[in-house]
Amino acid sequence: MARRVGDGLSPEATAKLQTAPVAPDLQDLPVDQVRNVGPQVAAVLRSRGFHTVGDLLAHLPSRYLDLRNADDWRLVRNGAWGSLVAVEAKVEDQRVAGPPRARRIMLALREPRGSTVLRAVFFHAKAGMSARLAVGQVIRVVGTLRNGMTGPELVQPKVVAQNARTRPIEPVYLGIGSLAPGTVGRILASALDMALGWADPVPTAVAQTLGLPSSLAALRMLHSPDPALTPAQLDALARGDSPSHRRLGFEELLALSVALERARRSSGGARRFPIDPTVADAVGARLNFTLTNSQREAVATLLGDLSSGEPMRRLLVGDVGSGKTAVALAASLAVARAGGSVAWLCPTTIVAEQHAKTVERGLGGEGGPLAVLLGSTTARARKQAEKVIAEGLVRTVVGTHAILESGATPPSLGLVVIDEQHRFGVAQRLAMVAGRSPSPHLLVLSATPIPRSLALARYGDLDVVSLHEKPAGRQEVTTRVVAPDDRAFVVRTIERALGAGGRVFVVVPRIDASDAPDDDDEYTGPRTDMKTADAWLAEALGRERIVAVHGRMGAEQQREALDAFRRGTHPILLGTTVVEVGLDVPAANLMVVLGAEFFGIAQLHQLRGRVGRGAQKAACLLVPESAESEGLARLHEVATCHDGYKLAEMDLERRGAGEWFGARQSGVDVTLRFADPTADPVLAAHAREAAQRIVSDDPTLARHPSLARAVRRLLARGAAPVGEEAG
């Protein structure tokens, strides 16, 4: 795994970013300082990432029960079928069913003061319940009344003890590991006690001008909706897109804007690097290609920016093949002729190794000895880097995040350029940058399109630049949605790929089925993994063929796999998403992607963009688990479409967009836990322009603690590096 790098940024980028020590917040104060939550309780929520009371609110209900027309027995009488109902019952009768394991309870309920009788059905019954529903009991029930068989019914429902009244418009959480969902949401109703003492990051005025309410405001209407809303309004609290989402979204746009801001005014100047208008041809001799137009285009643009004396802030914006890295390394040989260091941060190890030898070849030597440091680099073999690096004598060093430490890169840093943008979070851009002087300048790539690299270029205050063409030859890949029981078909067309002396990835979505028991039918995760697949697939091709690689190996270990695959010893590469940026094999023909329909889309344009990479015609198997996946319909869009933008948007629109400055490329962000900036570019327009008055009128922020607060508070969320090798 990568090394952490404190909260990730250097000392110097610190004392930039960060104002005087204040006192803190009460959402950060630890969440053992929250009423019902003691030793126990404390460590589950921790294991979970829920350290402060901060993190606790940003836990937000995962529906609303409306309740305001609920507390009616009339409901039942009348058999309003769908309706939700919060009743007052006597337990009548209990009847225990099933084995310990799934146990059902089945009750029966009578209306306190009439003879009116509703069934209650639970599933799954943790031990202790039946004692806690015993026949006698006067209990509440909160569930939606359907017409059972033997008349109305609830299934599942909620119980809450007798007398206790139920809100009007009742928050319902999802459980935080073993803890339930009720013990949350009495944890939570604590928690937002503790918000009515805590500073509004947001300056008055600037959310008064915007018609955004305060930060306690907003918080008390997620968790405890106001009684007086309209349905239309409630609707908006569960769909997420209120205003109280949208009021603390802005919050989190704002200290991040104030963030970069800081950073770019806290840069000064650059050094000037002359223009060499000879470096695109040089680098494509040595790589032996040609340069597209496009690519030349872009690198003019980069050598312009890196002439200017203005800190270069790029992003090259290109598909999947598009020689983003060409591009970088003309940029690089431009800054290295001049005398001027440069720094490569990579996201796994596998790319830093690749990355450096295209470098080396792509420099000629210009840029003198080369340095690589991983995660996996020996202390001994770093404190020597170190030294070099220090007396001037190495001015190039190629890395994954090892490189982000103190000492890792040279004192007087011409360029970073950052491959893979999408997987480092904000934090790591803003260490490599923030507090040189004169600052570095900085080329960031991402082959994961628009619309995400274009808003983080919006928030970044980066600059695009989009390569539109693939290299000359480059053919498009084949790709095909082959049927989950055809193995024969991938196997004969595995030999055909081999038989042309080509390399064949397969790629599974799992190392192994440890968290996939086989009697949990709710289990709804993939199955394939590597002992799995390893084994039809050594059967049918034969051992000798096959070599394994993922990230619990070693880096050594991975590194002598890729090499047996790249000479042809072992043609065939069974491994995890590790393959999937970066990692150049131009004799790969073949990509077979097992347990397709749980990867996203994006993801899969780039497994496929590893192969078709030399001359040769190269082909794509999509091979889902089951016929009957909904996302039969991703994978027969991608083998349809060989446009990332395209397939990027409907990615986005199908999975959300992940963290937008940290690792995760799908589902709910942990960095920006309230904004959605694909949603409401507006927004993240108005929490510009403000950062940018603040901070001009404020550089320190020593009127404005609060907001600092934030400011740290969101970096270190979006600091911690993702692993050197994931999957």
Given for the second form:
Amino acid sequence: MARRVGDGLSPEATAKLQTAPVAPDLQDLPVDQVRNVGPQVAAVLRSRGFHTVGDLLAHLPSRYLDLRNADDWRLVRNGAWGSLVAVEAKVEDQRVAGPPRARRIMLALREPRGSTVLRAVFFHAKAGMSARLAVGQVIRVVGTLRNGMTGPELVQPKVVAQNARTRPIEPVYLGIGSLAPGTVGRILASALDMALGWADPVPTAVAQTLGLPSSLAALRMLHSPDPALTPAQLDALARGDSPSHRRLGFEELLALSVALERARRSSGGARRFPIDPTVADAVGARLNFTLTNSQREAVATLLGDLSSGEPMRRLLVGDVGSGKTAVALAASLAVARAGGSVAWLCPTTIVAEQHAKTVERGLGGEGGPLAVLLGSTTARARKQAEKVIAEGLVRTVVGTHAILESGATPPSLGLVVIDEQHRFGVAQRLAMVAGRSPSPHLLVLSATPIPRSLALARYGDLDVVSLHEKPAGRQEVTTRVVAPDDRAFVVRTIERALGAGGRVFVVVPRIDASDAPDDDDEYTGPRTDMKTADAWLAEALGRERIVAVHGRMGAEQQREALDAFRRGTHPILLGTTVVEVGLDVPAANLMVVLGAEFFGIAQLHQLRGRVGRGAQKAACLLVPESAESEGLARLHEVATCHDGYKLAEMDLERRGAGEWFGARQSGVDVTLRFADPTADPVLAAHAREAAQRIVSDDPTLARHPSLARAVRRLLARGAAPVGEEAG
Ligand code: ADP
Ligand code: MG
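Could you drop in the structure for the form predicted together with adenosine-5'-diphosphate? We only have the form predicted on its own so far.
Complete assembly follows, chain above in first position.
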């Protein structure tokens, strides 16, 4: 289940990050106070992470319909192919074809007081649609005019009620959950009304110097574009590359820079942990391998940091499978041996339980007993854990975001390790170390390479150390793009992998495709889900060999599923992206990704990284849903390139950082929804400078209340785990 945004941080942790108290403002009003939003709609909105008016207004139109010249039958008569038309028409003939799931409706439409005929085709027509479009009805259709087989034609046009008012430039929104795009549009219009008169977080002088519009002007332009826009300006708006977008991005960058700047100023000294050159070998011996040179160098760097008296702020970057865990373990052992406490923050329950075992082995008792805290830990168990932690009996804690809450970590924390940093927001990183004295050392691990400008904006407070080689003996994972939905080939390959004594992952893009917005003609998301995949896999391979795991299952169920998979009693694991990060099952030799075009490049590379971790040969099958999809090119890139850094670069080049590392790709930190520091490093630099000036003049932000609110909102947003996660 999606957790409520903000749940990840305790009031105490939030308070530590906060500034002078400020009253909430209009942006913080809950969604149920918006006109057109009843209790049911509010529940849908909240389940999708929309809690406040501000959250709603961040849902920008996916495109704009320029209807300024579109209400004109002459366009149809003259065959103005490719133009947008929005004409009123009478349904003269209707035909329905195809099975219920793929019903097509074809209409002949006539000009009300003329003779021009226009055809319209609707695919995947929902029940009830043919009645709405019955012969004799007068409707308004909006779509792009095409030269069809039998003359002018609209494919999948938007249908507007006869007398409905259309605006000259109509914003088009994606549906939210079960809310249709039209409903979302009405809600957004009401939310925009409420934005009138809210306080601007960016100081006017700063905005003016940079030539940025006010917050209100930007939101107005985005949700209700000025009819006087030129086509080029409208195009920029649609591309997400307008002054209004820059403005929203700047606000985020400023809030983020202010948060980092305040954290930097407030952390005092840190405890010194003596350099112990034997930790790398000790950890290697306990895990039955020898650390690579790259791992040793990284360990040496970390030991230096830990002994300096300054709080370590390190980002350890290394491709999937490069062995980051062992490096973090060596640092943890150095701290544990000197009597310090250690906390590991993990992105998923699965990873937390796996790391708990590894940490236990790696520390070999030198860290004392260990506590595991998960979102699913019962209140009673948690109370007990808090008690022994407070008494100093437990110095090692491993868990998910549950360890961010008060009482979960030892009072004097020596080292915090955050695994798979990209799954967490800035808020968690700051919360783990904020307000503690002496300041804990911080080590964050990430497989995602980060462009420099983005790193500066997002991780400006961290120094980077990287692993540039993988443990010896690793073989490349043979990756193959399979013909769309070629189940026979998938089944044969799975049989072969199992025959070689391996384990097979099958990953699907959705838990349940019936969650897809029902009334949403624009839904272009995946149709492959757990149920459909389970049905054909079980039929071909035998139900008794398959075990399922996804984020809506309880921790206990997830653990059982994973144990069955590791032991091999159920050698096929069917799952969602909960298996994307961190999971380490050395016997796994095949990764099958269904609906592969719905995953980002970085995600596919991570998924592939789940196999080939032992010495045996391993393979990865990327199975798209359809052949047309643009995503196919991406799949071939992943198939031919095995270097996570190169893949990230290619991806970055094609899509820009906003798409690549922004909120728009699922499973990624949502701290920055609009800002793209890679595309606009200058803006990010301006934000840093402005933040330094503001914080040095006004350390508690007492004189910048609306900026203080923006910081709090940004941190709260970044406080919930990203993507599908189970506590
Ligand atoms: P990641 O960097 O993706 O988090 P892990 O730390 O999970 O990678 O390590 C991947 C796998 O490689 C694990 O099974 C781990 O035990 C193994 N491993 C790590 N370091 C070495 C090494 N130096 N030699 C052999 N195997 C190693
Ligand atoms: Mg890992």
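Numbering follows the first chain given and starts at 1. Not measured: the values here are computed from a predicted model. Here the rigid core means the biggest group of C-alpha atoms that line up within 1.5 Å when the two forms are laid on top of each other.
The Cα shift for residue 240 between the two forms, taken after rigid core superposition, is 2 angstroms or larger. Taking 2 Å as the criterion, residue 95 counts as shifted between the two forms: its C-alpha moves by at least this amount when the rigid core is aligned. Put the two forms on the same core and the Cα of residue 499 is off by less than 2 Å between the two forms.
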